[in-house]
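This document opens with one chain alone, in C-alpha coordinates, the form predicted on its own.
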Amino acid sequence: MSSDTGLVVQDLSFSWGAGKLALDRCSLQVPAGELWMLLGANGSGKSTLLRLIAKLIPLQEGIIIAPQPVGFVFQNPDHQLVMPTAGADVAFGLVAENLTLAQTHTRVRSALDAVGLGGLERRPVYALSGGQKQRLAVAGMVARQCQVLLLDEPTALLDPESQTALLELVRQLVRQQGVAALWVTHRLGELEYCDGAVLLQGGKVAAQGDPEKLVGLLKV
(Lines of atoms letter the chains of each structure in order from A and count residues from 1; the text may use other names and numbers.)
(Lines give C-alpha, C1' and ligand atoms only; values in the text may rest on other atoms or scores of the structure.)
(Ligands and ions follow the chains in the order given, each with its own letter.)
Protein backbone atom coordinates (compact mmCIF):
# COMPACT_ATOMS: atom_id res chain seq x y z
CA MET A 1 0.00 0.00 0.00
CA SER A 2 2.83 2.41 0.69
CA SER A 3 4.15 5.21 -1.48
CA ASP A 4 7.85 6.08 -1.39
CA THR A 5 7.21 9.82 -1.60
CA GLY A 6 4.59 10.20 1.11
CA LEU A 7 2.94 13.62 1.28
CA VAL A 8 4.71 16.66 -0.18
CA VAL A 9 3.46 20.26 -0.02
CA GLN A 10 5.42 23.01 -1.77
CA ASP A 11 4.85 26.79 -1.62
CA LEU A 12 1.16 26.43 -0.83
CA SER A 13 -0.78 29.70 -0.60
CA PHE A 14 -4.50 30.19 -0.19
CA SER A 15 -6.78 33.19 0.26
CA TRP A 16 -10.41 33.20 1.33
CA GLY A 17 -10.92 36.37 -0.67
CA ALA A 18 -10.83 40.10 0.02
CA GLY A 19 -7.12 39.78 0.73
CA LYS A 20 -7.57 37.39 3.66
CA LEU A 21 -4.54 35.14 3.30
CA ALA A 22 -5.03 31.84 5.12
CA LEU A 23 -1.79 30.15 3.99
CA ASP A 24 1.41 31.83 2.83
CA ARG A 25 3.94 29.72 0.86
CA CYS A 26 3.72 26.68 3.14
CA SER A 27 6.05 23.75 2.46
CA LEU A 28 6.28 20.46 4.34
CA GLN A 29 6.83 16.76 3.81
CA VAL A 30 5.45 13.72 5.62
CA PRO A 31 7.31 10.55 4.59
CA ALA A 32 5.44 7.32 4.01
CA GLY A 33 5.25 5.28 7.19
CA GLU A 34 5.39 8.31 9.48
CA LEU A 35 2.89 10.19 11.66
CA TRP A 36 3.36 13.97 11.84
CA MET A 37 1.50 16.43 14.03
CA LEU A 38 0.29 19.83 12.82
CA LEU A 39 0.27 22.54 15.50
CA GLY A 40 -0.86 26.15 15.62
CA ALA A 41 -3.31 28.54 17.23
CA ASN A 42 -6.89 28.83 16.03
CA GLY A 43 -6.89 30.62 12.69
CA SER A 44 -3.31 29.68 11.83
CA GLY A 45 -4.40 27.72 8.75
CA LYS A 46 -4.31 24.12 9.95
CA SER A 47 -7.78 23.06 8.80
CA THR A 48 -7.39 24.98 5.53
CA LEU A 49 -4.17 23.08 4.83
CA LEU A 50 -5.82 19.71 5.45
CA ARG A 51 -8.81 20.57 3.27
CA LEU A 52 -6.55 21.61 0.39
CA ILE A 53 -4.63 18.34 0.59
CA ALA A 54 -7.92 16.40 0.64
CA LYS A 55 -9.25 18.45 -2.32
CA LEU A 56 -12.22 19.61 -0.28
CA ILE A 57 -11.41 23.15 -1.43
CA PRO A 58 -9.72 24.08 -4.74
CA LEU A 59 -5.98 24.63 -4.97
CA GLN A 60 -5.01 28.24 -5.73
CA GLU A 61 -1.22 28.34 -5.63
CA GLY A 62 1.48 25.77 -4.93
CA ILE A 63 2.04 22.05 -5.41
CA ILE A 64 0.56 19.11 -3.51
CA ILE A 65 1.89 15.60 -4.10
CA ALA A 66 -0.41 13.21 -2.29
CA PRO A 67 -0.60 9.58 -3.43
CA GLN A 68 -4.21 8.51 -3.74
CA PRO A 69 -6.51 7.77 -2.14
CA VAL A 70 -6.40 10.38 0.61
CA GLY A 71 -8.50 9.78 3.73
CA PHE A 72 -9.90 12.45 6.07
CA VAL A 73 -10.97 11.89 9.67
CA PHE A 74 -13.03 14.73 11.14
CA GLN A 75 -13.03 15.97 14.72
CA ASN A 76 -16.62 14.77 15.15
CA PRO A 77 -17.13 11.28 13.67
CA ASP A 78 -20.88 11.89 13.40
CA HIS A 79 -20.06 14.24 10.53
CA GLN A 80 -18.80 11.37 8.37
CA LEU A 81 -20.51 8.18 9.53
CA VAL A 82 -23.54 7.90 7.27
CA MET A 83 -24.79 4.32 7.40
CA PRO A 84 -26.81 2.58 10.16
CA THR A 85 -24.32 -0.18 11.04
CA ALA A 86 -20.55 -0.35 11.40
CA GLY A 87 -20.07 -2.80 8.55
CA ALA A 88 -22.36 -0.90 6.20
CA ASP A 89 -20.54 2.34 6.88
CA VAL A 90 -17.15 0.88 5.99
CA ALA A 91 -18.64 -0.76 2.89
CA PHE A 92 -20.19 2.55 1.80
CA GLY A 93 -16.75 3.97 1.09
CA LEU A 94 -15.98 1.08 -1.27
CA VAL A 95 -18.94 1.57 -3.61
CA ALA A 96 -16.90 3.38 -6.26
CA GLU A 97 -14.32 0.59 -6.44
CA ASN A 98 -16.64 -1.88 -8.19
CA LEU A 99 -15.64 -4.78 -5.93
CA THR A 100 -17.52 -8.05 -5.79
CA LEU A 101 -19.67 -8.69 -2.73
CA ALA A 102 -17.10 -11.17 -1.43
CA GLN A 103 -14.25 -8.69 -1.92
CA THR A 104 -16.22 -6.00 -0.12
CA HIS A 105 -16.95 -8.28 2.82
CA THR A 106 -13.26 -9.22 3.05
CA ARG A 107 -12.16 -5.57 3.02
CA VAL A 108 -14.75 -4.62 5.64
CA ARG A 109 -13.86 -7.46 8.01
CA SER A 110 -10.12 -6.82 7.62
CA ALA A 111 -10.53 -3.08 8.25
CA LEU A 112 -12.68 -3.58 11.35
CA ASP A 113 -10.21 -6.14 12.69
CA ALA A 114 -7.36 -3.66 12.10
CA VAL A 115 -8.97 -1.01 14.31
CA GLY A 116 -10.13 -3.36 17.05
CA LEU A 117 -13.79 -3.51 16.02
CA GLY A 118 -13.78 -7.05 14.69
CA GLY A 119 -17.14 -8.81 15.01
CA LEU A 120 -19.09 -5.54 15.21
CA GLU A 121 -20.21 -5.43 11.58
CA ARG A 122 -23.89 -5.41 12.59
CA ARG A 123 -23.49 -3.04 15.54
CA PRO A 124 -25.63 0.11 15.09
CA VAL A 125 -23.43 3.18 14.74
CA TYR A 126 -25.52 5.04 17.33
CA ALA A 127 -24.66 2.34 19.88
CA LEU A 128 -20.90 2.89 19.53
CA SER A 129 -18.94 5.01 21.98
CA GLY A 130 -17.14 8.15 20.81
CA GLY A 131 -13.83 6.30 20.68
CA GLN A 132 -15.37 3.44 18.71
CA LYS A 133 -16.88 5.88 16.24
CA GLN A 134 -13.48 7.42 15.58
CA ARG A 135 -12.04 3.93 15.13
CA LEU A 136 -14.83 3.23 12.66
CA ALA A 137 -13.95 6.39 10.72
CA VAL A 138 -10.35 5.18 10.56
CA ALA A 139 -11.57 1.72 9.46
CA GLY A 140 -13.19 3.36 6.46
CA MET A 141 -9.81 4.76 5.46
CA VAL A 142 -8.12 1.39 5.99
CA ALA A 143 -10.70 -0.37 3.80
CA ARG A 144 -10.11 2.15 1.01
CA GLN A 145 -6.36 1.52 1.35
CA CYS A 146 -5.64 5.23 1.77
CA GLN A 147 -2.04 6.27 1.17
CA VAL A 148 -2.38 9.57 3.02
CA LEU A 149 -4.40 10.00 6.22
CA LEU A 150 -5.46 13.45 7.42
CA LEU A 151 -6.88 13.78 10.94
CA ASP A 152 -8.39 17.06 12.13
CA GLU A 153 -8.21 16.99 15.95
CA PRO A 154 -9.68 13.46 16.11
CA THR A 155 -9.27 13.18 19.90
CA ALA A 156 -10.92 16.51 20.77
CA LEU A 157 -14.21 14.90 21.85
CA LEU A 158 -12.74 11.77 23.46
CA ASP A 159 -12.00 10.85 27.05
CA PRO A 160 -8.30 10.38 27.99
CA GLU A 161 -8.38 6.59 27.65
CA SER A 162 -9.95 6.78 24.18
CA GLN A 163 -7.48 9.50 23.17
CA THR A 164 -4.52 7.28 23.96
CA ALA A 165 -6.10 4.27 22.27
CA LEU A 166 -6.68 6.21 19.04
CA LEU A 167 -3.15 7.63 19.03
CA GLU A 168 -1.64 4.18 19.47
CA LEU A 169 -3.93 2.72 16.81
CA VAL A 170 -3.09 5.32 14.17
CA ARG A 171 0.64 5.11 14.90
CA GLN A 172 0.53 1.33 14.52
CA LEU A 173 -1.43 1.50 11.25
CA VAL A 174 0.96 4.10 9.85
CA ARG A 175 3.93 1.88 10.62
CA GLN A 176 2.39 -1.34 9.33
CA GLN A 177 0.77 0.00 6.16
CA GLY A 178 3.26 2.67 5.13
CA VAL A 179 0.74 5.51 5.29
CA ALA A 180 1.75 9.17 5.53
CA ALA A 181 -0.40 10.68 8.30
CA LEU A 182 -0.85 14.35 9.25
CA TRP A 183 -2.70 14.90 12.54
CA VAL A 184 -3.92 18.30 13.78
CA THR A 185 -3.68 18.75 17.54
CA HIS A 186 -3.68 21.35 20.29
CA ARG A 187 -2.44 18.83 22.87
CA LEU A 188 1.33 18.91 23.31
CA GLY A 189 1.21 15.52 25.03
CA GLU A 190 0.20 13.91 21.75
CA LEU A 191 3.57 14.80 20.21
CA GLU A 192 5.22 11.86 21.99
CA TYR A 193 3.44 9.58 19.51
CA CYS A 194 4.65 11.27 16.33
CA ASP A 195 7.74 11.17 14.13
CA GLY A 196 7.77 14.88 13.37
CA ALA A 197 5.74 18.05 13.74
CA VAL A 198 4.92 21.25 11.89
CA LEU A 199 4.07 24.56 13.57
CA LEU A 200 1.87 27.02 11.67
CA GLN A 201 1.75 30.67 12.69
CA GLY A 202 -0.28 33.19 10.76
CA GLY A 203 -0.56 30.91 7.76
CA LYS A 204 3.19 30.27 7.57
CA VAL A 205 5.34 27.30 8.56
CA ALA A 206 7.21 28.72 11.55
CA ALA A 207 9.09 25.51 12.37
CA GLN A 208 9.09 21.82 11.53
CA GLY A 209 11.00 18.67 12.37
CA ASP A 210 11.87 17.22 15.77
CA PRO A 211 8.75 17.27 18.01
CA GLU A 212 10.81 17.89 21.15
CA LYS A 213 12.32 21.06 19.65
CA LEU A 214 8.89 22.36 18.70
CA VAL A 215 7.62 21.77 22.22
CA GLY A 216 10.58 23.77 23.47
CA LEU A 217 9.67 26.65 21.18
CA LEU A 218 6.08 26.64 22.35
CA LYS A 219 7.07 26.67 26.01
CA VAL A 220 9.44 29.63 25.66
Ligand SMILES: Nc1ncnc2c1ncn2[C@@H]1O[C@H](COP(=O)(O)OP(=O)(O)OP(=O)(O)O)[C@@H](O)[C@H]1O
Contents of the next structure:
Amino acid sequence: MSSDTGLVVQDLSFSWGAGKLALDRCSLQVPAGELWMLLGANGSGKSTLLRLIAKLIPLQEGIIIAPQPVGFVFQNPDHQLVMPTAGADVAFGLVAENLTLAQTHTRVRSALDAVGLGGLERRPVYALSGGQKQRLAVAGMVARQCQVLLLDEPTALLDPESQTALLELVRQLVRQQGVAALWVTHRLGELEYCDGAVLLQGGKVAAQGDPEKLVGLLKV
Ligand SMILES: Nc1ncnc2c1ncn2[C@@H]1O[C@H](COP(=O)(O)OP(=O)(O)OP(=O)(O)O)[C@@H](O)[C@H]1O
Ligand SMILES: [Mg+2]
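The form predicted on its own done, now the form predicted together with the ligand:
The next block holds the full complex; its first chain is the one shown before.
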Protein backbone atom coordinates (compact mmCIF):
# COMPACT_ATOMS: atom_id res chain seq x y z
CA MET A 1 0.00 0.00 0.00
CA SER A 2 2.97 2.35 0.13
CA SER A 3 3.72 4.62 -2.77
CA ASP A 4 7.26 5.50 -3.83
CA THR A 5 6.86 9.20 -4.45
CA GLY A 6 4.70 10.26 -1.54
CA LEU A 7 3.23 13.73 -1.79
CA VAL A 8 4.57 16.22 -4.34
CA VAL A 9 3.46 19.85 -4.65
CA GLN A 10 4.89 22.01 -7.43
CA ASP A 11 4.49 25.73 -8.08
CA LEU A 12 1.13 25.86 -6.34
CA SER A 13 -0.64 29.24 -6.30
CA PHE A 14 -4.12 30.00 -5.02
CA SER A 15 -6.25 33.07 -4.48
CA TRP A 16 -9.50 33.17 -2.50
CA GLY A 17 -10.46 36.18 -4.63
CA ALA A 18 -9.69 39.89 -4.91
CA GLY A 19 -6.27 39.17 -6.39
CA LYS A 20 -4.29 38.58 -3.22
CA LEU A 21 -2.51 35.21 -3.27
CA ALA A 22 -3.08 32.91 -0.28
CA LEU A 23 -0.40 30.63 -1.76
CA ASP A 24 2.35 31.85 -4.04
CA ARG A 25 4.28 29.25 -6.09
CA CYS A 26 4.69 26.76 -3.25
CA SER A 27 6.73 23.61 -3.84
CA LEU A 28 7.36 20.84 -1.36
CA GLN A 29 7.67 17.08 -1.11
CA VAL A 30 6.80 14.62 1.65
CA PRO A 31 8.29 11.19 0.89
CA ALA A 32 6.25 8.06 1.65
CA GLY A 33 7.03 6.83 5.15
CA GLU A 34 7.80 10.32 6.48
CA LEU A 35 6.04 12.79 8.77
CA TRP A 36 6.56 16.45 7.87
CA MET A 37 5.36 19.46 9.81
CA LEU A 38 3.94 22.64 8.30
CA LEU A 39 4.62 25.83 10.22
CA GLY A 40 3.70 29.47 9.78
CA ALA A 41 1.90 32.38 11.39
CA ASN A 42 -1.91 32.68 11.36
CA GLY A 43 -3.06 33.39 7.82
CA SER A 44 0.17 32.21 6.16
CA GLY A 45 -1.75 29.67 4.02
CA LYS A 46 -1.30 26.35 5.86
CA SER A 47 -4.96 25.27 5.85
CA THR A 48 -5.42 26.49 2.27
CA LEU A 49 -2.52 24.25 1.20
CA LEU A 50 -4.02 21.22 2.97
CA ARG A 51 -7.47 21.90 1.51
CA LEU A 52 -6.04 22.00 -2.01
CA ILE A 53 -4.16 18.72 -1.51
CA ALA A 54 -7.37 17.10 -0.20
CA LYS A 55 -9.36 18.52 -3.18
CA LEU A 56 -11.72 20.29 -0.77
CA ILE A 57 -11.17 23.38 -2.94
CA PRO A 58 -10.35 23.37 -6.68
CA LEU A 59 -6.82 23.67 -8.00
CA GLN A 60 -6.09 26.99 -9.71
CA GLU A 61 -2.41 26.87 -10.63
CA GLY A 62 0.34 24.32 -10.08
CA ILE A 63 0.68 20.57 -9.73
CA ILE A 64 -0.26 18.22 -6.88
CA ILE A 65 0.70 14.54 -7.01
CA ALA A 66 -0.95 12.76 -4.10
CA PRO A 67 -1.40 8.98 -4.00
CA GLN A 68 -5.05 8.27 -3.14
CA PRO A 69 -6.86 8.05 -0.87
CA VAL A 70 -5.97 11.20 1.02
CA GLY A 71 -7.20 11.54 4.62
CA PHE A 72 -7.82 14.79 6.51
CA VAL A 73 -7.79 15.15 10.30
CA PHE A 74 -9.24 18.45 11.54
CA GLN A 75 -8.40 20.41 14.66
CA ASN A 76 -11.76 19.58 16.24
CA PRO A 77 -12.77 15.90 15.90
CA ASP A 78 -16.43 16.83 16.48
CA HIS A 79 -16.32 18.36 12.98
CA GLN A 80 -15.64 15.02 11.33
CA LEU A 81 -17.07 12.23 13.47
CA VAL A 82 -20.58 11.76 12.11
CA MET A 83 -21.91 8.45 13.44
CA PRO A 84 -23.19 7.58 16.94
CA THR A 85 -20.65 4.87 17.81
CA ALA A 86 -16.90 4.47 17.24
CA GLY A 87 -17.31 1.37 15.06
CA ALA A 88 -20.11 2.88 12.96
CA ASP A 89 -18.03 5.99 12.37
CA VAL A 90 -15.08 4.03 10.98
CA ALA A 91 -17.44 1.82 8.93
CA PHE A 92 -19.12 4.93 7.49
CA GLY A 93 -15.86 5.84 5.74
CA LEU A 94 -15.90 2.47 3.97
CA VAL A 95 -19.37 2.65 2.38
CA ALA A 96 -17.99 3.43 -1.08
CA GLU A 97 -15.74 0.36 -1.06
CA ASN A 98 -18.38 -2.34 -1.66
CA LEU A 99 -17.08 -4.60 1.10
CA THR A 100 -19.06 -7.45 2.63
CA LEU A 101 -20.30 -6.97 6.17
CA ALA A 102 -17.63 -9.39 7.43
CA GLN A 103 -14.87 -7.52 5.56
CA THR A 104 -16.13 -4.22 6.95
CA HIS A 105 -16.08 -5.60 10.51
CA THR A 106 -12.53 -6.88 10.07
CA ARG A 107 -11.29 -3.55 8.72
CA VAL A 108 -13.03 -1.59 11.47
CA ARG A 109 -11.66 -3.84 14.21
CA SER A 110 -8.10 -3.75 12.96
CA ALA A 111 -8.23 0.05 12.45
CA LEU A 112 -9.49 0.55 16.01
CA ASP A 113 -6.79 -1.82 17.29
CA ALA A 114 -4.15 0.15 15.35
CA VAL A 115 -5.04 3.39 17.15
CA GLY A 116 -5.37 1.84 20.61
CA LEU A 117 -9.18 1.80 20.67
CA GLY A 118 -9.55 -1.97 20.32
CA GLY A 119 -12.84 -3.30 21.75
CA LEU A 120 -14.55 0.10 21.71
CA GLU A 121 -16.66 -0.48 18.56
CA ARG A 122 -19.92 0.07 20.42
CA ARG A 123 -18.73 3.01 22.52
CA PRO A 124 -20.83 6.14 21.80
CA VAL A 125 -18.66 8.83 20.22
CA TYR A 126 -19.86 11.37 22.81
CA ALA A 127 -18.43 9.13 25.54
CA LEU A 128 -14.86 9.29 24.15
CA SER A 129 -12.28 11.76 25.43
CA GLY A 130 -10.85 14.41 23.11
CA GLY A 131 -7.69 12.37 22.60
CA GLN A 132 -9.70 9.22 21.88
CA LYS A 133 -11.85 11.12 19.38
CA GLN A 134 -8.77 12.30 17.52
CA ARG A 135 -7.47 8.72 17.45
CA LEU A 136 -10.87 7.60 16.16
CA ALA A 137 -10.56 10.13 13.33
CA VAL A 138 -7.17 8.60 12.51
CA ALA A 139 -8.73 5.09 12.66
CA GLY A 140 -11.06 6.19 9.86
CA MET A 141 -7.99 7.00 7.73
CA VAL A 142 -6.33 3.69 8.62
CA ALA A 143 -9.45 1.74 7.62
CA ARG A 144 -9.59 3.56 4.28
CA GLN A 145 -5.90 2.73 3.79
CA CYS A 146 -5.03 6.38 3.18
CA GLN A 147 -1.66 6.93 1.53
CA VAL A 148 -1.49 10.61 2.42
CA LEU A 149 -2.52 11.96 5.80
CA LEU A 150 -3.16 15.68 6.30
CA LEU A 151 -3.53 16.87 9.89
CA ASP A 152 -4.52 20.48 10.59
CA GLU A 153 -3.46 21.35 14.16
CA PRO A 154 -4.74 17.96 15.38
CA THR A 155 -3.41 18.43 18.92
CA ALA A 156 -4.69 21.98 19.49
CA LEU A 157 -7.48 20.78 21.80
CA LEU A 158 -5.53 17.98 23.49
CA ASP A 159 -3.75 17.81 26.84
CA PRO A 160 0.01 17.06 26.78
CA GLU A 161 -0.48 13.32 27.34
CA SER A 162 -2.98 12.91 24.49
CA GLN A 163 -0.81 15.17 22.33
CA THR A 164 2.19 12.86 22.75
CA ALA A 165 0.02 9.77 22.19
CA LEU A 166 -1.29 11.16 18.89
CA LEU A 167 2.19 12.19 17.70
CA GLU A 168 3.56 8.73 18.47
CA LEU A 169 0.59 7.01 16.85
CA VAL A 170 0.86 8.97 13.61
CA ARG A 171 4.64 8.55 13.45
CA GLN A 172 4.23 4.79 13.90
CA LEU A 173 1.53 4.58 11.18
CA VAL A 174 3.65 6.62 8.82
CA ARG A 175 6.61 4.28 9.33
CA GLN A 176 4.70 1.00 9.25
CA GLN A 177 2.32 1.75 6.38
CA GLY A 178 4.49 3.98 4.19
CA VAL A 179 2.07 6.90 4.54
CA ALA A 180 3.17 10.46 3.70
CA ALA A 181 1.90 12.76 6.47
CA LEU A 182 1.79 16.57 6.59
CA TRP A 183 0.97 17.94 10.05
CA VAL A 184 0.22 21.61 10.77
CA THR A 185 1.39 22.90 14.13
CA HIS A 186 2.17 26.05 16.07
CA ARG A 187 3.86 24.01 18.78
CA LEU A 188 7.58 23.84 18.13
CA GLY A 189 7.99 20.94 20.59
CA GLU A 190 6.14 18.72 18.08
CA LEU A 191 8.99 19.12 15.59
CA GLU A 192 10.97 16.58 17.55
CA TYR A 193 8.71 13.87 16.04
CA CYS A 194 9.06 14.83 12.38
CA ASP A 195 11.39 13.98 9.53
CA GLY A 196 11.24 17.42 7.94
CA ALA A 197 9.42 20.72 8.12
CA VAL A 198 8.15 23.48 5.84
CA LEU A 199 7.79 27.10 6.90
CA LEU A 200 5.17 29.26 5.15
CA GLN A 201 5.36 33.05 5.29
CA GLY A 202 2.71 35.11 3.53
CA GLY A 203 1.79 32.20 1.27
CA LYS A 204 5.37 31.46 0.21
CA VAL A 205 7.64 28.62 1.27
CA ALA A 206 10.24 30.55 3.28
CA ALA A 207 12.30 27.49 4.28
CA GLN A 208 12.08 23.72 4.27
CA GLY A 209 14.09 20.68 5.26
CA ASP A 210 15.84 19.90 8.53
CA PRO A 211 13.44 20.72 11.40
CA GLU A 212 16.26 21.84 13.70
CA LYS A 213 17.38 24.46 11.20
CA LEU A 214 13.82 25.74 10.89
CA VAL A 215 13.50 26.08 14.65
CA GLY A 216 16.75 28.04 14.57
CA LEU A 217 15.24 30.38 11.95
CA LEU A 218 12.09 30.90 14.01
CA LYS A 219 14.02 31.71 17.17
CA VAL A 220 16.27 34.33 15.53
N1 LIG B 1 -12.82 30.50 2.94
C2 LIG B 1 -12.04 31.57 2.75
N3 LIG B 1 -12.49 32.64 2.06
C4 LIG B 1 -11.71 33.73 1.87
N5 LIG B 1 -10.44 33.85 2.33
C6 LIG B 1 -9.95 32.82 3.02
C7 LIG B 1 -10.71 31.62 3.27
N8 LIG B 1 -9.94 30.76 4.00
C9 LIG B 1 -8.77 31.40 4.19
N10 LIG B 1 -8.76 32.61 3.60
C11 LIG B 1 -7.64 33.57 3.60
O12 LIG B 1 -6.49 32.92 3.06
C13 LIG B 1 -5.32 33.28 3.80
C14 LIG B 1 -4.66 32.01 4.34
O15 LIG B 1 -5.55 31.44 5.30
P16 LIG B 1 -5.32 29.99 5.94
O17 LIG B 1 -6.57 29.64 6.66
O18 LIG B 1 -4.85 29.07 4.88
O19 LIG B 1 -4.13 30.29 6.96
P20 LIG B 1 -3.50 29.38 8.09
O21 LIG B 1 -2.02 29.44 7.89
O22 LIG B 1 -4.15 28.06 8.09
O23 LIG B 1 -3.86 30.20 9.41
P24 LIG B 1 -4.18 29.69 10.92
O25 LIG B 1 -2.85 29.44 11.57
O26 LIG B 1 -4.90 30.85 11.54
O27 LIG B 1 -5.05 28.46 10.84
C28 LIG B 1 -5.77 34.26 4.87
O29 LIG B 1 -5.55 35.57 4.40
C30 LIG B 1 -7.25 33.97 5.01
O31 LIG B 1 -7.97 35.10 5.43
MG1 LIG C 1 -5.31 27.04 9.52
